[in-house]
Structure formats: C-alpha cells, structure tokens
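Shown here is one chain on its own, the form predicted on its own, set out as structure tokens.
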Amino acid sequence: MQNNSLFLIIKRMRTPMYVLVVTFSISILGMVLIPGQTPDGQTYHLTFFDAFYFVSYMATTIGFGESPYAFTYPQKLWVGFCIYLTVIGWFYAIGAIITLVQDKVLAAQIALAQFQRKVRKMEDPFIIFVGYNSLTRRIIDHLAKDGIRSVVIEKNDEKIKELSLQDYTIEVPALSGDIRNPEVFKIAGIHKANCRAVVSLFNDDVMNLHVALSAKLMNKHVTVVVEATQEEYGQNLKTIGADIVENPFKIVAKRIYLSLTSPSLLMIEQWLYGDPLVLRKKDRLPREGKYIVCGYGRMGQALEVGLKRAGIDYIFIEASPEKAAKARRGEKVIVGDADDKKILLKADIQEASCIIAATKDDLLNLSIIMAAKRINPDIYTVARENHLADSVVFKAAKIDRVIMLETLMINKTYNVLARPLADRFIRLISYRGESWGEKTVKLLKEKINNNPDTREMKVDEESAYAVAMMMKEKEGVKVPYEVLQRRRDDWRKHNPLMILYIRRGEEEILLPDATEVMIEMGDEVLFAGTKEAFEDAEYIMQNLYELHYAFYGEEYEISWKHRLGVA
C-alpha cells in the first residue's frame, strides 16, 4: 500500500492538459499566420509571444483589447473561433478536476498521505488498535484523557468516519486497511521505537492470533494485547509470544470465585478498576444452596471451573444437545430452554439460591431471569449483558448483578496499557486469601480514607531529580520510602500515603515496610493515597530543598559552589 496521490492526479489530468495545450496551440498558430494591418495600411504578423499573450488573456477572461492594432475581419473571425475552441477546452479541464476531487481512489490516497505524515511526526509513545468498535472506542477515550496516543487500523470506512466525529482530547489517526496485508502494519508505524503496544480485541480468536503473530514478527519488542475466548487459542497466543492474553470469561469466573471465597480481594480488584473501595450488597453472592447456570457455552464452562473451585453445588441448563454433550463426565446438565418453567422446575429452581443467565443472547438472559423470579422471588440473580446498548433494559429488570463483558474488557485493557503496576498488583494478590485482603482494606481505610486514589511513578532522574542528586553527592546515603510519606510543612507528620507495590527489576515487593525499604533508581512504585499526598511526594522527589527538609528535618543551605554553579 503506497501513497500514489500525486501520480494519480497527473494520470487523471493528463488528457485534459493535452486538450488545453492543443486548443491553445491551434489558437496561437492561427493568430501568427493570419496577417493584420497597421493604421497606415501596412501588413504585419503577430509574433509567437504576442499571440501567446493575446490568447492567454482571451481564453481566461473573454474580455480583451485588440493588440497591437485593431484586428482585420479574418483576424476577428479566427478570434471568434478560438473563443469557442478554448472554452470547450476549459470546460473539459474543469469537469475533469471536479471528477478528480470526487474520486474515491484519490480521496483514499490523500487520506493515506495525511495518515503517514501524522504517524511520522509522532514522537510520544503510541498504541496501535486493530479494529474500531464500542470496546476500543472507550479504551482510546480513557487513554486520550491520560495523554496516551493511539493509532487505529480499521477495514470499514464507515467506522473511520465515526471515529473522525469523536471528540477525543488528542488526535487519533486512523488508517483504512485490512490487517491481513502486512504493509498496513508498517504504515501504522509498528516498526517505530515509540510504538508501545498493539491491541486486538476481536471476537474472532483466529483474527486475534493472526494480528499477534504479524505484530511479533514485525516488531518483537512491541507489547501485544489480545483477546482469546478459547483455551487452545490462548495457549497458541502465549506460544508465539503475546504478552497479555485476555479472556473475559475467565475474568468473570475469577470474580465469581473471589466473591464466594475472598470478597475483600474482589473489593480491592474492583477498586483498582475504578470502583469505590466498598463491598456492595450485590457483590455478596450466596454461599449456601444450589446454583443454576443457564448456558454451557464459553462463559458457562468458565463458570464451571470457578464454582467447582469454590465448592458450590451447581447444575447447568443448556438448549443445545451438542453443547450439553461436551459436559464433563459427572456434570449435571439439563437439556432444554432455560426460560421454560418446566425446565426451571426440573432444575429445582424453588430450592436454588442463585441463577446465572450466561447465554450470548441478551433477550434470552432477561427472559430467564424474569421466569426464575416468578417461581422463586428470593433467588439471587446474575445475568450476562452482551451489549452496552442494552444497559437501560437490564437496569430496569432489577437484576442483583449484571456482568458486562465489554466493561470488563475495557477496564482490563485500560489497566494493562495505562496502569501496568495496578494490573500486576491485581494478579499478585489473587491467591493471597481473604485474611490478607481484609487486612489490606483495613490499612487503606485507616491510613488514607474510604476511597483512596492510586498513582504510579517511576523513580529516575527525571521524576526524582532530588533523590538522584542526593545519592550522587552523598555517598552511602540511602533514602527510605518513608520520607515520601512525610509532610512538606512539618516533617514529623505523615501524609495519608501507602506504598502498595514496588517492581525493582525482577524483584517484586508487595506492601513494603516504607521505613525499611530504600529508594533505588529504576524502581516502579504503585502508591495509594490522596491527591495532596501524591503532590507532596512528587515535590520531595523533585526538589532538593523539600527532600532535605523531609529527610533531615532542617532547611537546606546551599553551598557557595552550588550558587556559583561550579559543583
């Protein structure tokens, strides 16, 4: 895919230009050959330059004077012919220009040239999104608000137009092209050093595999984030080196499991995805009684793992005999329509404590929930919502918990791209257990507040100039992380600030003791606290005066060498 817009313009305008040249040439030649007459009766001939000059203003303005002398009748006759001849030529040329402007091929070439220019000028890190839909649109919006740039590759021109109408805080260049053409990735800038990641979240696992493979072959250093809903494709993606493989059904199963076994860990995870640090009533799944899961597709099979691991008694209802036949030996699967009263009664809906409508049909899921509530009004209801557009209907149905796969994928992908330390923290705490979760939640609420903010920082000379200078100037001095918790107005008091996680090369430290762990260059740190506390910590890391006061409890006196700039 090359930019040929200039070549295309030349090619399309070649014939109109020939017509103009021929009409002008005939007109000029006639004006030179036809003799004129001076006022004193002498015969003369226009030079080629005089003829060219006359024809030029005659053909373009149709308002002229006869030069250098009044024309003879033969000259006037020829001029009349030339007027109509050149007008025809101009009309033809203008028509060709209008046709050219409306040419879709030329428009595509110009758009390609503009896209290439924008990508070429990008100096900040950027992320390539393959495909533009409601999912990627919201992720790009979140990233844009954080100042992270995105580039989109989309095959459908209508979606490109839709993107151009979005009011993103920073421009998002979009390329119309098929990702199966390797040239498209090159044009999107995958080879550039500042291309941070490639994201592919198609519902088609085969397409995601293709994107991941192409991306890794073209730039092995780029981070590849893809969706895989089937285990075999997930394994293939990891084999070819995909960095992040997201399975929305596994995320759902994990959340159901955490809700049953470690609600505090679920609370922390949801908080790091942007929810308040509280466990709502609807987050508490019943621990006792039987669960009825409707649908034995990809989500049903993922839920099976989570429920079994949590020791919950469950039964499946599946309409497709083929899918039901895939159930593992010993699994209880009733074949039939889950919104059928007889089938629900057969599954003991009256005695069940929870029903999960997990099919890929939103209308069917709503129908199942309504049918179950009619028989057992006290049953806890969980429904899968497949499309964000159906949110209003699901909200009106008063379902205890709605699982929106798109929202899960949006939050997950955004965290991976913009808040990698928070994403890593969530993975690390998954197996810590309820007691660890309770203790952490208690610490967060006691030390900070009921809903702390989080901030990620990298300790380097740019973000921690003062710390770097102190370490260089004073050999052996080590600064504990606890210094960052001190207040700038009174070093003996502490800000509401906690260190959740430090990544130091291959070493990872969860909830470190800030008094014992020393700051090192290259550390990546996940903080929890208030905005004011983050501001103080950033000042202390950046400013020598603030750091000196927070560390030693005294004002910093600058030496005469520093004042003269010789130290």
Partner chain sequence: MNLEKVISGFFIILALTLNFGFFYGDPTILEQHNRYELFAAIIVNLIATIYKLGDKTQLGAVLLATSLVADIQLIGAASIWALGEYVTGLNTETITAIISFSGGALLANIISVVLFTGDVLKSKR
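Coords for the form predicted in complex with its partner chain, given the form predicted on its own:
This part shows the chain on its own.
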C-alpha cells in the first residue's frame, strides 16, 4: 500500500525509458560504425566512449560541437538523423515526467502516503473525526488548545483544502475518503492503541449509524460519539454499542425544563459548559402563562416533553399538516404558518407569556419573533438558530434567548471528549433538585469566587508520585483529599479549591467531604477552584517535601546518615 506512488511512477516511466535506451543505442552504434577522418586525412572510428559522450550532449540539446574531429559528410548525415531521433525521444521522456507530476492519481497516492506516515508517527492519544464542517472545526480547535490531537476523514476535497488553511496549534492530518469504505478507517488508524474516540456529527442520522457500526466492528475498544436526532436511531445506536449518543434537541428540552424548575442546576450546567457562573435575568423563562411553540418537528417534540414535565400550558403551531397529524391526541396543534398574524392571534398571542420559534428555518424563526413582538411587545422570545453564520442577525433581533444548536453540540462534544468527568457530573446533578443546586452554587461562590475554573485529574503513580510513595513507605497512612486544599506557604490556611466529584471504579462520590474521603490510586477527580490552587494541589501530589509539609505541618528532614545509606 505505502509504495503505491513509487510503483505508479515506475510503471508510467517504462515506455519513455524504452524509447530513450533504444534511440541512444541506435545513435551510438551508428556513430561508432561510420568512419571519420582526422585532419591529416587518416580514417578512424569513434570509440564507444566518444560516441556515448557525443550522443549524450547532442540528445539533451547541449551541443558542445563535433568531437574529437570535425565530422565528414556521411557522419553529418547520420548525426542529422540522430538529432531528430534522440531529441524527440528525450522530450517525450521529459513530457512524460511532467504529466506524471501533474497526475491526480499520483497526487492522491502521495497525499495518502503522507497521511499514513503522520498517523503512524502519532504517539499521543488522538480522536478521529468523520466529516469536516463548522461543528467539527470548532471542536478540533478547542481540543487542539488542550493539546489533544485529531485526525479528519472527509469526502470532499475542497473541505480538506479549507482545513489545511486553518492554522491549528497542532497539525491535523486529513484523509480524503468515503467512510462507506472500511479501509478508510483502517488508514485513519482506528486500530492504533492510542486512538481514543471516533466522532461523527452528521445531520444525517443514517450516516452516523453507519459510522458507529463500522467503527465498533473495526475496534470495539474505541469510544464512539455520534449525533442522533431521532429517537429510533438513538436506540439503534445504543444497541450496536455506540458509547455516547448525543441528541441536541434532548439537551435543549432538558435545559428548558431546568430553567423552569431549577435555575441553579442550569447555572451549574452552563458553567461547566464554559459560561460564567451567573444566571442573567433574561435566562429565566416565565413560569406563568401559556407558551406558544412554533414548529412541531424534532425540536418541537422534545420541547413538548420538557414543558409537560414542568407543568406548563402550551400550544403548537405547525405549517405541515402531516407533522401536525403526528401529535398525540389531546395535544393542541394549530395548522398554519406561524409568522401569519391571524394564526398567531388564533393561538392567543396577546395572552401568551412566551413564544418559542423552533423551526429549522432561521429566517422563518426570525420573522415569527418579529410578528409576535408586534402584537405582544412584552412576550418572552426564544428562537432556535440553526446556522452559526446567522448569529449576527439573531443578535440584532434582540431575542431574549437564542438556542444555538451547533454551539450546544460543540460544547457537549468537547466536554465528552476532553472533560468526561464534567460531563458525568452534569448528568448526575440533574435529578438533585433546586435546593441542592442553590446550596452548591452558594458554596462555590463563597469558597472560591464568582467564576471558578475546573480541572480534571487522574490520581495515579505518575500524577501523584508523592502520595503513592508515602502510602508505600508507611503502612496504613492515608491522605485525605483535604490535604490538597492546604496552602504551600502555610498549611493551616486553605486554598480556594473544591472537589466536585470523584469516580473510584464503579463508585461515584458527589461533592465529597474532603476531610473524610481518602486519596486512593486510580481515582478520577473533578476539581473547582482557581488556577493557583490547582497548581498548589499538583505540587502537593507530586513533591514529597511539599506533601510532608502540607500533611504533617513540618519540613521533611532526611538525616545525613539515612541519605548516605549508613543508618
């Protein structure tokens, strides 16, 4: 496979090489056989070396003149013939080389060989992205900043060119290929031990299913992250073993539900997705009154679940009668264009407290919002934005809340890939209720600051060298997590550091009491705090002297005898 480009060159160059060898040999032989004359009139024959030398510079049109002596007429006749013979042969060979260089098949083979070499050389963990679009571009960008490497498989060569123009901090190798061919996955390195995950975020659920299936069959240990917007595909994907199935509409529905029932949990969730730990006033959805949801598609159906659970009164407006017919009995669905004033009035827009424009058409969503505001200026507006490119218009429209599906997917996928503990934490807290959320937010703000950072760490021999050493040397010594919170300049004082979540094998500890939970090797820990606090904690975990000081409150002294091994 890897030498394909070389073989291609050799095979194409065979005919030009024949032509060169034959024309050269005919010319050389003729030059040797035809007798010449020295200046003093004696007959002589060119030697093979003379002839080879002469033909070489004649054929390449360098032309150093007649050697060793001026030629006789029979010789000149032969040379005249040879010039056309060899020069044409030579030009033909050069032409063949140039065509070969421009050949698309060869260029593709060379690109493939380069890609394979890059993947083979990759030693850090990497993630395979199937399809390069605005979504995956942003995720790759985020991951690159964290130092996680990515490999892209893309069918469209234009998009690969676009990728090569992006200046990522780490190189992102791209392979041009169709994933319907399983060979492509193999080339992208799915069998490599450091291939961490395969990500497929196509709009097309069938495509995602296909990717998940082939990826899992090729390497069952690899994590598969796919998007599924329809329930039946989501189920299929889970049965074939896709590890993380993302449904952006479900996330939206959950967020709507959270903001209605427990805003502080929503606040924590958004904070872990990278937003500041505050809930703006406009983030609060009105709890009273009727909701009008425009569009009864995938998003409308997801919203229905969220609104119903939150006990909100709602009504749907759907343009397509087929979609409206899918609604369960008892659901209120008005058939008609949602940006039509009459239809809006029919849905009691004057009385409604909130309108959600949830169609897949950005322009339609905007015009719905504009029409609704004209009738009822106080209404709370929520709009779905489908394409990142439209964000300027959406900003200008002064909508209370814009649901950006692409951004949601970007943040979610980034969390899944780079911050798995935060992702798990979000899932665990969603059933804790508002009072738990409020308490946690208060704790975070009191102990740390208004916008804490988070950090994920795995406790093992490498990252917690000092702790491992101490546990090995002294039997029965256990270090509580609280030690990590102590300051390195004064062990009695504490750094702004909190432990949100510990995963210990199957066991999961949410907001542990740091004084009681002991550090164990293999723990995965999600911290919240400041960057300086993380740095201190890392020092304490790794440096035996720092750990000793933080733990016992005194300097670690090794006697000279002990150090010299005399003791």
